[in-house]
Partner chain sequence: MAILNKPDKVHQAIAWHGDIPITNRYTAGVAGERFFREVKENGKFMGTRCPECDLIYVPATMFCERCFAELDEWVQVENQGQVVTYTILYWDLDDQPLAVPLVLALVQLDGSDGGLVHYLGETDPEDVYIGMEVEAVLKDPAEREGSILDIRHFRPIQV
Amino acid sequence: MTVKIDKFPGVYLHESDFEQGRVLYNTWDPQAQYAWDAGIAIGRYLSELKQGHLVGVRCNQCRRTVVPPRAFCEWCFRPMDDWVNLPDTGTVNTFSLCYVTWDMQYLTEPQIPAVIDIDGTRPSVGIMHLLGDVDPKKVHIGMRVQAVWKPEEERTGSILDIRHFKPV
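Taking the form predicted on its own, give the structure of this chain alone.
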C-alpha cells in the first residue's frame, strides 16, 4: 500500500529564520581526545621494533611461527603466546616497481614495495616493506635481503623503524 503525501506537516525553516534569531540553536567546538591501543601482540611488536628486533609468535598446536604477532592462531583458534625472536633477514616473495607514489606523484626512480618472507617463520610468512640500496633491474623473487634500521635515537616504535630491506 502506497501513501501519497502532498505536504509534510510542520513548519519549514529558512536561512533567514536563523539569521533573525527565530530559531534557537547552539554550536560548540568539541574537545574530543582519542587514544589508540595497539593491543598486547602488536604493542609488543612495535616496542621490539623500537629496540631493533623483529619478534613473532608460535602456535604450539599448529607449530606455526608468524609475524607480525597476533593473539590467536587463525588456523586452530588457539592462543598464540609463545614469543619468538626472529632474524631481520628474509627472502623476497613478490615485489613491484612503482613509478607513482601513493599520493600520485610521479617518480623517475621507482619505489620497490615487496613482501619479504622473514626467516624463522613457519610456513614462510611475509611482511610488506620497501627494498632499497638495490638496482631495480636486479631485484628478483628469491632475493635474500636484510633490514636496514634507523639509528636507535630516531626509532619511534613503528614498522618505519626499518628504513628498508637491502640485498645481502
Second form
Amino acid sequence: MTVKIDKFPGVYLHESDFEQGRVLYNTWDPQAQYAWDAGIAIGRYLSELKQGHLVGVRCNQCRRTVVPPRAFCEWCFRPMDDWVNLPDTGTVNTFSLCYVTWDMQYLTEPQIPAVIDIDGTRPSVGIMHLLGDVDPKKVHIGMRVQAVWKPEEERTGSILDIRHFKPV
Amino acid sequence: MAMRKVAVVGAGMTRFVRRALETGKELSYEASKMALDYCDLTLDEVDCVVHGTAPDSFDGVHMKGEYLSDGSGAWRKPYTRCYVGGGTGVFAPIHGWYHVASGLFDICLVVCEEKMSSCQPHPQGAFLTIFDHTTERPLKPNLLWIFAMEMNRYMHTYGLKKEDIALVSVKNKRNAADHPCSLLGDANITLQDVLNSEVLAWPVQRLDVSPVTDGAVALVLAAEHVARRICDKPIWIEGVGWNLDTAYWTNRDLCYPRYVEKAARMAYEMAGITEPRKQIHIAEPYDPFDYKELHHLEGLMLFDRGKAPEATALGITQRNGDLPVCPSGGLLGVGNPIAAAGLMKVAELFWQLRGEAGARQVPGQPRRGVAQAWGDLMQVGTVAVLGV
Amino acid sequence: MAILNKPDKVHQAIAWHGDIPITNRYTAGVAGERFFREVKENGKFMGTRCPECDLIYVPATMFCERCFAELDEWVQVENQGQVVTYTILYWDLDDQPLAVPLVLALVQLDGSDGGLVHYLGETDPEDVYIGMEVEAVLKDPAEREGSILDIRHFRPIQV
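Could you please show the structure of the form predicted in complex with its partner chain, as a counterpart to the form predicted on its own just displayed?
So here's everything in the complex, that chain up top.
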C-alpha cells in the first residue's frame, strides 16, 4: 500500500458538523416493531415460568438436558425427547459488572449480568440472567445462586418472571 | 478436488473514520477504485463481484448488498452479498475465492463496507438483536455483556489479570500509529492508560474495545493464469476455512474458541501447514476486544491455551517479534467498521507479504500469514492463509 | 415421545413484542452534498456527466457506475421533465384511506439521463399521463433545508 499510495480517501466528520448544519443529512425512524412468535419450545418455557417453574428439554440420544428449551436437538437433529423440570438453582459460570446501558448512558450502580449454569442440566449449561441482592464486590465465578421469583399475580409468562438470581 | 490457484492481486481501502461524509456507496467506490487502480484493471475486466457487509441496520438500508452494488462495481455483473456477522470480512474473500477456484470466473472484485455512524443513537440498538428476543432481550442487555462475560471466563480459567490482556490494546494502538488509515493509532499509549480508562462492563474498559467506525476495503482476486500476467508478485490464497458453533451461546465453553480451531484446521490442511507455529510468519487475528486477539491466537493454535498473554508480555507478538500479530494495528487501532475491518486484515497480509507495508513492514521477508475474523453470535470463525 | 409430537396443554400461542430501537441518520454524501445545496441555495438541479459513457446522472453521483470513472463535470439540467411512470395512492403506510389521493411519479429531468421520484401536485389524478410535461415547484428559499422535500411537488406545465 502504503508505500505506493500517498493519499487515502475518507472524509472525517465531527458530531458538531451535524449539530451546526455544516453537513446535509436526513433521518429516518424505521419503526421496527415486531411480534415474535414464541414457538413450541419457548412458548412452553414461558408458560412454565409463569407458574414458577424452570424447565429444560432432554435428548436421549446425546444424553443431554439443556436450557433454554428447544424443539429439536441441534447435535443429532432429532426432535427433543422430553421435558424436564429443573431446579431454580445454579452456579455462576461468568458475569460482568456493567456500568453503561445499551445507548451508553452511565449507571452508578452496576447491573450484574451472568451466565448461570442451571442445576440438573447435563452437560452443565446455563442461561443469561441478572444477579441481585448481592454486593457487586462479592460476586464470583462458582457462586451458588437461586432464582428470585415475582409474586404469582405479577408473573406474565416472561423471563422477567424471575426478577434475578441471588446468592444462596 | 481440482481447484484452481487464486491470488490477491490488488487492494484498496478508505481511511477508517468515526463518521464519514461519504455515503456507503461512495465509500465502497473509493476502496474498489483504489483496488482496481492498484493492479491497472478496469471495471469491464472484472468478471464478478462479491460484497461483504454486516447487518442492514447499521447503514439503515435493507437489502444493503443491493444498495451498495453500484459503488462496488457490480453494474450488470454476477453479484452476491455474503454475511456471517463480524466474520464477514474474512469470509468475503473466501466467498470470492471459491468463485475463482471453481473455474467459474477469472477475476473477482471483493468489497466490504460498513457505515455504522448511520445507526443512532448508537449501533448497539442494532447489535442488541443478537440476543434472543424472547429469552434474553427482555433483560435489556447491551452488547458489552456478552464480551465482558466471555472475557471474565477466559481470565478466570487461566488465572489472568487485566494487565496481561491490556498489553494487546497497547501493542495494537501503537502499531496503528503507523497506519495511514487508522482511527485510534497512538504511538505513546501506555499500559496505565488502558488500565485507567473508564470501566464500561467490568472487566471491559473503554480502551479494551474497538471503536464504532465507517470505512470500506476492497481486494481483487485473480485465477493463476491471469494473476501471473497482471501482477509481479501475486499473493496466493493457500487455504480457507470456516466453522460455526452452537447458537445457544450460554450453552458453550466460553474460554476457548473451538470453532476458530476447526476453521483453522480446515485452512491449514488446505495450505499444507502441519506446524503452524513455524510455518506462519504473521497473524492478523480478529481483535474487536483485546482479549479476543489472545483467544483467537489460541484457537489458531499459534499458542497453547491460556499462553497467548504470556507470549504478548514477552514481546513475541510485537511487529519485530518472532510472530508479529496485528502489525496493521488491528481493530483496536485502525478501527472496526465490522466487515471492512476483517477484510483490512487480509489486505494487510497482501501488503506485508509483498513488502509494501512501509512503516508497518514486519522484518525478515515474511512468506506466509493468517487472517481470521469472528462473529455471528460470537461463534463463527473464518480463516484465510495467504502466502507468497 | 418426542416433544414435537406431543400436544402441549400448557402452551398457548404466545408472541413476544419488541422493537429495534434505532433511528437512521444518512449523510447526503460527497455528491449529494453539492446536489442538494444547489437546490437549497440556487434552486437549480445539477447532474454529473460521465464523458466516457455520455450519461448525465441526476441526482448527481460521484462516480459512474458503468465505467467507474470519478465524475467531476457538473452540469445544470432543467427544472422540468417528463413523467416516465406514475401511480396513484389511495392508502397510507398504516393502511388507512387517504382523504385525497396522492400521485407519485418518476420524472426524468430534461437534459439528464436520470430522474427523481416525487409527488405530482396541482393536478387531478385522472389527468396524469405518461409523457406529461411537468415542472418542479420549490419551497421558498427560506424554507429549504437541503432535502428532497425542498421540492414541494412537480406540476403540469401550463401551455
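Given the structure is predicted, the values throughout are model-derived calculations rather than measurements. Positions refer to the first chain, counted from 1. For clarity, a rigid core is taken as the largest C-alpha set superposing within 1.5 Å between two forms.
Once both forms are fitted on their rigid core, the CA atom of Asp17 lies 2 Å or more apart between the two forms. Relative to the superposed core, Asp133 undergoes a Cα shift smaller than 2 Å between the two forms.
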